[in-house]
Amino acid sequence: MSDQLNYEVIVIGAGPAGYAGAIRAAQLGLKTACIDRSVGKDGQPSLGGTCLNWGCIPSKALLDASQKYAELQGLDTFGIETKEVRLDLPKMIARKDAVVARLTGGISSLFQANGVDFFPGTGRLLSGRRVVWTDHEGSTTELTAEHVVLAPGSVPIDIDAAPVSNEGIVDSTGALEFDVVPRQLGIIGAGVIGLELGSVWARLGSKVIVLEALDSFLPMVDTRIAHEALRTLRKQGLDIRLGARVVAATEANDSVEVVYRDEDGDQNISVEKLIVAVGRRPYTENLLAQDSGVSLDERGFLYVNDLCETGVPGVFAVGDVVRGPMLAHKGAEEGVMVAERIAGFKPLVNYTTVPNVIYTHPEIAWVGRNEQELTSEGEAIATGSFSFGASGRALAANDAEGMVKIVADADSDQILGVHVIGPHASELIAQAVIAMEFSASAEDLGLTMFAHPTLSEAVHEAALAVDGRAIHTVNRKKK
């Protein structure tokens, strides 16, 4: 190895978790060091890691530009006529690219003006918080330091009836690079993943099949919200087939062949392409010697705690690779907070109030508990709701499908849960988290004002309704 470098702080992985958690703490006066190994389209170094390059950012420029294209095509609802809409789909990949290649270069700017030193490649943890950086021509550095964060995200999971050719069975990343719409398109797992990849493609003229091995539709959102969106995005057009387990996919022919099974039996499909979006797991490939200390857990996770210590002082870890969801922004908070309380600060996360999104259209957006959650530990719960079909600023923009829901406590008032399908559910929903974070009540939103017309009135309407006092619906009677 070469000479030995020594920093306060190491991070390994610069996605959201990871880059943020190296700002921070060269921000807090901390010499910070950063190693990530990945590699944009260009060959160079690219960093944000899965969330810019492959993930969040480049599927929000296809679900926004697809979302454009389809809506050229119904103006004539407001009274405005176009001429022949067009696809240009190689343009629009590549504003994807130019989308990404300014933000991650953004992230580069950002290390150089706050003092991180940025080491392409990959790390290695050994005992002692000795990291080992090996660059992308397979030279080695030991680096030393006083906390190490590890910060190394995640990648698709494959499955053994699909084997991802990138080809015609692709994984979430090579579902943004199609070159052409297919007009068959499969998707296996109708999560967050599968369902925005399918909504893109379907939007720009793909028939899409959605395979689900669940019997039911998103589990984890709040049942009345879950049927709503399941209603919709079938209405759309996408065939989202629940019970369908996939037990065989081969590619001959320019088509994949895809055999799954329901309460029927072995079904058949064709089709040109066929996404795997069945999930994600932690990445910890070559992350950690066998003397390095720090545990994994029952399902591979890297073992912390609250604050996202591992059983070694000094080592932290953050992002997709421990606990809880996997998100963006929950690994950009976890990150910021480890590096304060290195710092000496006493920042915590408050992970009751973690925000989740998926990004279809309409948008689905919920924070905090749900009511099948709740009632099935015999809580006693209160719920309001509003539509957004009775909203002014819904309606005058015609995109009226959805509704807000608001789960609070019998007794206390206090909000518990807050689930939203509609209109910019991705905004709405942090007026929900700030008012999560302040303990505030049910009749605290109500008491609010809210600017009319617009739809963050669905939150208030939906808070007026807990109690039975919404002004704009009709209110259900009371037991």
Ligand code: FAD
Second form
Amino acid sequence: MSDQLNYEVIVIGAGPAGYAGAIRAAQLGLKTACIDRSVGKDGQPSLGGTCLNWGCIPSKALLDASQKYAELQGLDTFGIETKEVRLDLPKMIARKDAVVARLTGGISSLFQANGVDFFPGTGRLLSGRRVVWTDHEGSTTELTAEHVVLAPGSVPIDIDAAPVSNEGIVDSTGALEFDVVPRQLGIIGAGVIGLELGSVWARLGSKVIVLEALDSFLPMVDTRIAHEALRTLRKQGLDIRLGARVVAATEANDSVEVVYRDEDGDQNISVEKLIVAVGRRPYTENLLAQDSGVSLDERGFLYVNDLCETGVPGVFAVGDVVRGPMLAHKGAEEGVMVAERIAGFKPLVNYTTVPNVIYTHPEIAWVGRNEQELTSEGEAIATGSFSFGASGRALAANDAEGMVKIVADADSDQILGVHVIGPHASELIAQAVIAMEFSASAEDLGLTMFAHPTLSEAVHEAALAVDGRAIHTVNRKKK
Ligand code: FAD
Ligand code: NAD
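Let's compare: the form predicted on its own is above, so bring in the form predicted together with the ligand.
After this comes the whole thing, all chains and molecules, with the earlier chain placed first.
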């Protein structure tokens, strides 16, 4: 060991969970360091973790760009004639990289402005809240801390049936970097990544086949919304095959030969590229010395309680590496909570109001419980829904597919869940999160005034519909 440095807080990992926690700790006056090993496309350290480098941000940059490209081809509906629309894929990818560079550089500036010491390289927790930092050249330094926050994130799950080569077979990272649009694109997994990246490449011209092992589509989503999503995405050209488990994939010259098994036996398809998007797993390789005292749960996540405390006093874990949804905002809230608790405050994360969004078009978003979960548990519920087909603003924008559905407790009328498929669902869901944070009833939302004409009126009308009082749709007869 060449040196000894002491901190009040050391954070390992600078994704949304780690960097948010490090910045908040420094804001609160704690002497804070953050170690992160990620390196960007330019070979330089790049803060922001999966989300900024290979996840949320680059995927949304391509989703937005490809959506603009797709919309340009349908502008005649608005009475706008376009000449030939051409795709410049290298430019689209370069713009995505520029957005990533701007945001990752932004975290670097925020670290400097807040006084977070950044150590590029790998961190490993030893016993006694000691941390070994190994820099990118391989030299090691021991740091000590009063508190350590572990935020190493997650990585894609590999399957033996389709080993990622980064040539024909890629994971989500490779799928953000194609230099030509694949003519035929196979995707294993109709989860969030499969549908988002499938949408990008289908809009740019790929013939996309999505192979999903389960018989059901988006089982975590309200059944009515999932049904609508499947119908709409198939109409857009995504060939989504359910009950299709991939059993083998081999790369030939310029193709990938895929074998999947469905109820009729083995089926073969040939594609130019194959994306493996079968989930992510917590990343804990080389993170813990044997005597660190931190334990993993049976699924390989770092074990923590609701306050993100591991079993070792002063050692916390946050983000994708711990239980709960693998979402950037969930991790960031945990990072901030831990920093504030270290500083002596008592915040909590409300895990019942974590919003989920799938950035297809239309977008799918939800918060809280859905109808099938609640009815299977015997809860008495009331529901109200409103279709964007009856929304003046959605029709004006020619973007009127989908609906808002609100699920409330039948007795108290408290909102238990809100489910949206439709334009700007990712933004609309924030209204539901706020309502649920304040334990609002459907009536509370119904009594609130919404500007006209807006998409938000669909939230208002769905809330009114819970009690059969929607104005711009025919209400279900009350029993
Ligand atoms: P990460 O972001 O994974 O960051 C962990 C960091 O720690 C990494 O930089 C890693 O290199 C570093 N690290 C690991 N081990 C060590 C170590 N021992 N020493 C030093 N550094 C270490 N979520 C959303 O909420 N919205 C989205 O739209 C969204 N889109 C996504 C799209 C894609 C394609 C993918 C793959 C993911 C997406 N996610 C999205 C998920 C989101 O990226 C993760 O939930 C989020 O990044 C988790 O944050 P984290 O801080 O826990 O971990
Ligand atoms: P996922 O769990 O959402 O979906 C994986 C799908 O692959 C499942 O439906 C599973 O049944 C299927 N599958 C598994 N093995 C298979 C096989 N052999 N053949 C066919 N199908 C198979 O995982 P993901 O889409 O990889 O996403 C990983 C994580 O990243 C998610 O947990 C999500 O939270 C996060 N993420 C979030 C966003 C967002 O918030 N918009 C976007 C991207 C990723």
